[in-house]
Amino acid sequence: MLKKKFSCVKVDQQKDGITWVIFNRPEKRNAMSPTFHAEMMEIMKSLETDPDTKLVILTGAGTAYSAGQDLKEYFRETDGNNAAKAAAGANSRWRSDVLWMYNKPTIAMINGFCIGGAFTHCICSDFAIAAHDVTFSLSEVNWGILPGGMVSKMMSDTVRPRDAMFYAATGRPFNGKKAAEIGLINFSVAKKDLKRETLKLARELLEKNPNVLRGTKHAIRATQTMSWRAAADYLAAKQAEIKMRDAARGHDSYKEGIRQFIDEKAYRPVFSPYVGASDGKTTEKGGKPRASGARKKKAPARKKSAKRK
């Protein structure tokens, strides 16, 4: 468990394995300062190996997810100070280098405003959910720079090129519904339902085998830029890695999943993970078959009564 207190970020670890990482500069709409980035780099690296954390949710305190980089502290106050500028830039890569291939599931729960540099951790999180009324904006063009820090690249890789060009070149704001429509986020919901729907997704992910989920995440990320042959080799290696990691849990997920499905009919893969996927408590170790495993028997067809003449 992470017990250290931070000045710009609040960490709330739940007993179910979900850890909330809350950007905590509400007076600045959670704009990102050099101190903020340093704290986030430390937090994300610590949580990645923390046994009490199985999934991370990123969100903002107050009225914003994040208003992007703090123009005064991140840009103006580091001008002319090469060491400070380099340190701030290096620490800001928690949003990309660290988050992109993170070993645990991550969800961005986007509230209020998501501006400029905040697009980085919105895109690099595994999943992103926003309220319908969130304001998204690539406003950089309006104050004299382009969407840097790889935001332009990330946008053009994530959404349709026409949409990336339109919103980057105009700086025009758009809401959560439009963000979902263009593929920037997974979906949007009413503001009152945002936390509930985020937790619903988090708990669904926590039912999966963590080694298989980790391998799947990495497979989707890494193969995006690979050739067909390289991707085939990578996926084979990842499957072997899952097998090795699962051996430490006392079972082989691939064999266990097939065994429970064919021999025991203990679950239905379309509707749920195999028994013991998340905690290792398989049917052979006392785990109970899932309710969805039992197939409904078809009722015998009724005989049509003969029509009277």
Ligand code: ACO
Second form
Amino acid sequence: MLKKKFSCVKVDQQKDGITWVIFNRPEKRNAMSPTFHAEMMEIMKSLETDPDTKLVILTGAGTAYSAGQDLKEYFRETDGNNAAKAAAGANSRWRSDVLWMYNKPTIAMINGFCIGGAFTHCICSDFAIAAHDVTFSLSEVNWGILPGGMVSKMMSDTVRPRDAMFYAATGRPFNGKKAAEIGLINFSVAKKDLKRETLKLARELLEKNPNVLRGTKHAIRATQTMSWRAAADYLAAKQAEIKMRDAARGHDSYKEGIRQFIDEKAYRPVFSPYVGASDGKTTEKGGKPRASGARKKKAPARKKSAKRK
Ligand code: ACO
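Coords for the form predicted in complex with the named molecule, given the form predicted on its own:
Full complex below, order starting with the chain above.
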């Protein structure tokens, strides 16, 4: 449990393992100052190893998700002070260094303005959901720089090339529906449904085996820039890592998942994870007893007619 209080960010940890990280400078539209970045670096690193946090949702207080880098505090006030500029830059890498390969699932819930440098943590989160009517903009071209940090690279890796060029070169604002259409986010919903839909996804992810989900996230990220040969080796090694991590909690997801499907006919992988995926308990007779209340929902029984010959 992260007890410390921060000046630019609010951390709200729920009992179900979901931790809300709320950018909390609404009067500045959650623009990212050096203090904000230092706090976010500390928070994200702490939550990554915090046993009470299983999943992180990033969002903003007020009318903005984030208005990008703070033009006054991040840029102008560090001009001429190399040490301060370097420190701010180093801490701002909580997004591209920490969030990009985070060990726990992350969701960006885009509740309002998402501008410039905020595209970085939108893209570095594993999932991004926005309200239909929020405003995205790569405003850099309108005030005098190119989309720096890693924004140009991330945009051209993430969205359709024509759209990367169009929105970077014009700075033209676009809404959540368009962001989904070009692949910048997963989907957009009506503002009133934003929290509910975000939590729905979060809870779906929490049902998975966390080691398998972690390996899958890393696999999708890391193989993007690998050759086929390197990717094949990486994926094989990553699978072995899942086995090792499962073994550390006395579990074998691979065997358990197949056994419950083939022998017990307890679930269908197309529709849900196997029973006990999230808590690592087996349903096998003679296996470890399941923790009481660890998973109350019973998997739907398979009908006899579904039995394969
Ligand atoms: N940096 C510093 N201060 C900011 C930023 C920012 N990025 N964005 C907003 N603010 C401040 C404003 O200066 C203002 O402060 P004040 O009350 O002390 O005058 C306050 O937040 C509210 O801003 P408004 O413009 O009044 O809010 P409004 O809701 O009308 O508009 C909008 C919001 C559209 C986000 C507008 O503030 C804006 O265009 N901000 C600049 C966005 C931007 O270009 N960011 C940099 C991207 S590039 C990069 O990140 C590298």
